[in-house]
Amino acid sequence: MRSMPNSQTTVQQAKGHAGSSTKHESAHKHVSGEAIYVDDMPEPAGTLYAYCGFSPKARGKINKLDLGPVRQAEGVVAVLTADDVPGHLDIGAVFPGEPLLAQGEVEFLGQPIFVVAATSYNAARRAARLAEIKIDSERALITVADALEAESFVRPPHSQQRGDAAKAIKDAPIVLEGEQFIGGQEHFYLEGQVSLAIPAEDRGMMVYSSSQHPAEVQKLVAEVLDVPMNLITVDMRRMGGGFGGKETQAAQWACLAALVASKTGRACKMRLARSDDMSSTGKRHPFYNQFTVGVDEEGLIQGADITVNGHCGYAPDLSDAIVDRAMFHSDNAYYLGNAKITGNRCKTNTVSNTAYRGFGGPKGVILAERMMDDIARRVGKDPLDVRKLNLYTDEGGRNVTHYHQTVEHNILEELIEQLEESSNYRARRAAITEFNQHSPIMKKGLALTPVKFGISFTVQHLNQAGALIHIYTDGSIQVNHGGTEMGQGLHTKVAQIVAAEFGVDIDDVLVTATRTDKVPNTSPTAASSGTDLNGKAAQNAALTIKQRLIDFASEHFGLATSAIKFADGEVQLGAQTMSFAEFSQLAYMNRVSLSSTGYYKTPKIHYDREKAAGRPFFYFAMGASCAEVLVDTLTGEYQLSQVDILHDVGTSLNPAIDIGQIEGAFAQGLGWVTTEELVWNNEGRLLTNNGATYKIPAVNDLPEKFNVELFERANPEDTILNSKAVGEPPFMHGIAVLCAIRDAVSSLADYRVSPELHSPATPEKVLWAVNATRAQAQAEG
């Protein structure tokens, strides 16, 4: 068997190569307004728009469900229930739980009970709203506490341990106790949920769908429609944002669009309007957080015994996993000692929560770093002193977390070293205490954290990828493969290796929709691993081509394979040139295949969940930030002055992209923190369902100094280019900022109290943090 050419050592630069700060590659048509989303898409003759009828109640038996005035509506050409399935109703996307449409019983406001379609998308909105709905309601379990108090559940308890956390915390001179609840997200995509469904022969089915997972579409509208995968294809160009809110959860209204366009033989499009969307698709999850942890006099810790509690929403979703990754990243960059993290999935009747950026990390993490801000004020130390001194080490056996994953190739140190002295954070720190000692009413606050985060699915089978290339006679080369392009840039990276393979120009290179008949069987576009795994998988069929080619020149032209290089967009045969186009024309008359498909799946991972132990990450992508905030303590407003970030990408692919993508996560990560608040009456109906309530970051809510670098070291483990996934990690950024609040507050009583703040911390709930941090300090003395 001939080996592969070395890519690290045969690739030239070209136009747009891996490495450059190449522009995202539908950067135009998005300024333009050229770029084609589901929604911009011709629409077949006869197109039928459909639209939902929802739950008005939390929880109950739907006692009557009266549709006719639905089907007498003006334009309304069918109305469908869950009796018109002719496959599964349940499409729950690991554990059932989750009917297409409530047949019986409601278990959220705003759960899909029927589907109108109709000749207008106002017509069937207005219609689906003339049923007469009543359900005989049952009490509902709105929040965490409810669940916890009901012991109800969507998946069982799960618990990962290293030694004996109980005597360690006993043991330990101090111990500190606290609970934190962390609100929720929405996604707030600027694209909303939108399926186009069109009939094809053989109760065959095209899908186009804003979707992170168009296999499990393809899956899902197949077992919907009772008919074989191969009969349904899904294609998916771009999204307009997923962040998470795509990867289960679009599966619904394309598995609706496809049932009325199977049962009327009519094209379908389903689009959810704004306040709908944020009703009746999940979010992030809202978690309740406890910990006890020990430590000594300096703020070692040498025990913590952690529990998280995901607000899981009616359905597993992907709860399981997703708690999961919470309890995996409690320790964020910290060695915990002896310690044991107990995870419940809690459930409730609102919407079935899901997948956002981070997965269930940043919950971890934001627990993690309340942990470190505790200690500090406790022993009387900086949070930053405490922070290092509680690092993972190489030394003392102080680097294997508690589900017993080693971390190697530790950079924590150093990054944070660097970020500390590029920030200038030690004379920051003493010109804030004495600002804050001579300024009665503003208080500024400074906080840097590290981050550490996890990359690869957890759920092993995920961590798969597949691509197709194709070179043309005139050198044009078309790349498809599994992953979705939702404006992160993975198209465009993806692109560039494959440029780069073969020394062309990446103007000659085009990456064509996700599509499921060119690669099947492909996994979600999530977890930070678009680029990891679809760019390995592009770039194994790049070499199985270009070792093609080299073999076929060497024979033809009877050089040395050393003598045959691809640089420039020209082949180099000895002592002769010839363009890639020619080249590729001369291959394919002497009859060399010049399409491949490539696969890759990522090595070392396992995870034994029944002995909670294993190594569920390929590796560990690292990061710090230094954020300064101002807060006014007479209302609770505070202004973010300054933030540094410093993060770990390996060799980068896309310095640009990269560092665009690190900007957008802070600020995504800052509204976690801070502004965004999901608000649910009692009756367990969402309150903050539009733009008008629910606050997500604006410019002025961007620090006016914004200054990030990356820390580019080659990544030690065999990924891309030895890059490192960028997506997820720096959206943890934005908890600096968090602690940077409750920094400003703690100088209230002099830095000895740890201020409850929970998030996100709205202006009210920094006011009632200062008003209880006072009326600490006095009560102390």
Contents of the next structure:
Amino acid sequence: MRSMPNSQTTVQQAKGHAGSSTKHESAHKHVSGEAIYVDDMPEPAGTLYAYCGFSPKARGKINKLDLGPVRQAEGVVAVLTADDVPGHLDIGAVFPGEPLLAQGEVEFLGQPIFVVAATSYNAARRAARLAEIKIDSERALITVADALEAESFVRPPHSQQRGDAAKAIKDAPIVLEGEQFIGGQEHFYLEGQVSLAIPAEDRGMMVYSSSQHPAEVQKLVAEVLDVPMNLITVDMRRMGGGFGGKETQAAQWACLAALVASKTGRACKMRLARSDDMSSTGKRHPFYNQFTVGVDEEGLIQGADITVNGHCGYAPDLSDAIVDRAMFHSDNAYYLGNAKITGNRCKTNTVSNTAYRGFGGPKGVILAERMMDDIARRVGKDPLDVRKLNLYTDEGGRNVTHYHQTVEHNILEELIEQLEESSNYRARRAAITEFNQHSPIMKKGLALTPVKFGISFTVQHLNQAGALIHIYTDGSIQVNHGGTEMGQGLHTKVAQIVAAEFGVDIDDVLVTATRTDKVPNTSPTAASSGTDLNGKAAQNAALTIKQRLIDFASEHFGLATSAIKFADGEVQLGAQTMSFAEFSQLAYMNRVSLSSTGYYKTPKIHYDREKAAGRPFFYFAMGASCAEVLVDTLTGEYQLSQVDILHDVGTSLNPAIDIGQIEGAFAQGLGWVTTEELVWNNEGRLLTNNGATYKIPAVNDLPEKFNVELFERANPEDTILNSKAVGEPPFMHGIAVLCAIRDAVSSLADYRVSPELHSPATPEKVLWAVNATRAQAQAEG
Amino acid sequence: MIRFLLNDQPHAIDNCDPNMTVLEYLRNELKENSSKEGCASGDCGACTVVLAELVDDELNYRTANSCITFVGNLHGKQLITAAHLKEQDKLHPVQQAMVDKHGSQCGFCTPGIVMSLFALQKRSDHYERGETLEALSGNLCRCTGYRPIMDAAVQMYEPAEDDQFTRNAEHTKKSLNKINGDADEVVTLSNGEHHYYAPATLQQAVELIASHPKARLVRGGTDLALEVTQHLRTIPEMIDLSRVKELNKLTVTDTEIVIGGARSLDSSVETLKNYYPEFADMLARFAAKQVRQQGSFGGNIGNASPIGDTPPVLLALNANLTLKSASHCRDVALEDFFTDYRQTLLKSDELIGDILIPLPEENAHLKVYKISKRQDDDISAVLAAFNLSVVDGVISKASLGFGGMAATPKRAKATEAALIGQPFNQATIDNAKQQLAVDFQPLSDMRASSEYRLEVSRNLLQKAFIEIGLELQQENDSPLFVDATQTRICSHA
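Could the form predicted together with its partner chain be shown next, to go alongside the form predicted alone?
Starting with the chain above, the whole complex follows.
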């Protein structure tokens, strides 16, 4: 018999349970710099540093590849090409088409062609630039227009429809048409792509990867190295930001590090410098949207014909699902009547675009909001009134989407009215109209926009999760689950859920690094699903152990199960109580298993893509945002004066974390529609590939009046403690800012013109919109 | 050998490549990983460290981007990172405030933000929003939306007791004084191949320049370091002017403001505010606090970038430069200094000694506008400075400086000619606007199109006209004056 740890603990109110604003589990380590990211880990002796040689051209055959100067460079240990890959060369996440290293031809400027490993990071970077690469250039497709003209697609077009859109539009009293260019977005996670691979026995590999999808990294490393998956372990403690950029696109750098480690037998780290990270990893898809919408005199939509064209880049990556999600969300919160939605997946010779917070959703939502503004100007109403008029409603059957899912538990009307009131929308609207009449240079704009966002992976099999919980004999609890921590507070929420089940202090629950050898076959931490899936899985694991403990206690103490309670770090056993630690020891001594897995799969969801009908989403998360801007009509500059957000998180698991998610998502949405501009030249070179030229919001871009409130109402669906997912939906609150800028510009034409203003609305674009709106107002007298 | 305090411990670096950055030194040599590399170009602030140095025998805490600061620059200073703030297991009040207010999410930018807040807390004793925004403008956070970080800045002023830095201040001063004991020595660092010299006096500096004509001059390294971290070049010889006493002075005479070429941008703002508030306001938007504290006027002028922010203003103010070498000293008009794209009159044996800015003239109005995609920490698409004198309703003098419009910072001579001697009215302005296209044929690039640059320049002239018109009405106490016309979005400055 072994000696037992001391289990004397002082019992007090257990803290940190679900529902409380518990601090982030790593907060104290973040602020002191003690939180360890992949690049901070101690390196094994002899660690090599890998770097890539990148294609200097966007498209063509590799005519010459002289790696001699690279091999001879100081510190170089190995130089590898596609020919050195023992297993699969293709690392496409869903569909093939993404070679680990280019072979024979290149498909975008910045594509990795070879990898060099050297004894220092700088030596590897310097050596990588010494290759002589000659490409027989072919005509590259750079823009969506290029791809549409060439009918170049990474995946076939797809449509969703309900009713006869063409007829409804034809019969409508008013028909509006428009097009919309929407820029992409660089993730700009502060921690760039990084991976460390350490060779293990039997051709195995231990891989530390800053990845949202360790299971996929594991699979791809195994395939590249041509070994079974059980030899590969991927470990992810935390990312310095992911936002979708590390869902599929962390794998390449992990595979390259593992390839070098496999070939040399030495540990290998691969970390991309910021400019290469920006040039050689995918971004949010730029979109080109077209619409024709028929409305009645009041502005009620009768029918809509919408085409969304996603700029996918050279390979499919996740583009099929991303464009699908844009289609699913091109209604946003509105009943489109008879509708046809078509999605094209345009193939260009640029880096393969990828997931980014909201996936395709924002590109659909922004179109719907554009239509609302255009309709409002045409029928002479406040855009908010047109929005409210067109909301999904249970009345008259106007609650079924164009993909035939019924919008249940719709709280938007109530939520919007609450925000309308709390933001003082009507009074501010009147004051702004007045201000604009007397302010010749500066114009104010106001907009209140809703969001309805479908929660679930639209690829059904991804909606599953696993967890693993151990209780040790001192009562401390270790939790592992399939989700990854990228700052969103997932581990904190999961720890809160587990702590609540066992009635212990959150400090007694440790969530450890995500590891493929602890919980296998996991889904990416994406689609806002992290807590929904992994929280439930962890809860299920906890419930399994708890049931064993209850059964044991019931038998051991001869108690009814109802007399056994876990609370405040204690276990109540009828009249007596015992500390959780003591009780854990007792259970162990009586041979009760204190470890369990847990599993969860989302119920109710189904979708028939052939018929484009079903219930792809378990539920919808909703919210609304009201933004006010001040626009300088001489320069096109603008300032965000105030933002009010009311957002639906169901029953909040952690209000502080949820508000943090909402604010942060809004800030990213703000950047997407304002200052974050990606510029490529005609050769396909990304010109905005560093922080000097690509501008994400800084502290002064957020307004002093930044009011975020939770619309707390239990999710009627059986989600984890009736909460709602929160990662992506609030991203779309940024769209209110674009609408507010258009509103300010529209004032130049007495709100009769809906200004042409594409995203991102840089000062330059705003100035052109000002000029065009003035000209149009004058032309129309 | 470079000597500095690493937190509270004396530390020396010898036999080291002077091309190494402070961040590389911390992470690769010391394995001290609290400072993060986000961009290696001074654009994100994740690597922010605090450098404390003695100014008038007081400890002056300021921030620097360690990713673009060469190790040599540490000499004589105290280097503090996020790893140094805790006392035993107790978080520093700034750190605790960030925890309490949920100021971190992914945590990668957090050590840098903590250091910017720490320096701010050391510089001022109470929360002020504008000052806080300015302190944080160079620290990008991609997760939070900044609101909780601002809340942390409010809370961080509430500690009950002094932190260890304040308690140990006298000892720190003593240690720094000891390190700086040989203050008149040239500090050197070399790995045998690459060499770094940090002279203490102007005489040493010009002599070093004379004997090392190919050496690159550096002050904060905020521009030069990019050649190393972004273009992977190696700089064989560097002469760091930051220690040169004569080049760090700022004096105001009866006729001009004299700013030493190596004086930091940030430390000149207070004086400029008294004479040219528009100039000082613009400087609050010049790069980020970290860069303004490291970078100098001389560097911003000497690198002759067409998009440097100070040259257009200095051109409009008719500033002059004193160029100095071991053998001579000469004054040149800034207007003549820029000869072509990144080319200047500066000879290989010269340095920029002083920047001479005439004091404001009676009847003169300076208007400065910076146009960029983002308000803070962005490079200008256009920087326009209008210096107009209006006497009895006539424009008596006009000097207009522009950045982003040509291969060099440049005066708008044709436009000036169309203004001088003309009545201060809309017709004159309309006519002058046409001349901007004579003066400039700007480029299109990722920041703005040629058409926008020209259009916005015309509109800024219009805006200057409106604003100066309002000032004139106010001065004359004209009954026409109404303070209703808002003409600018308010920056935090």
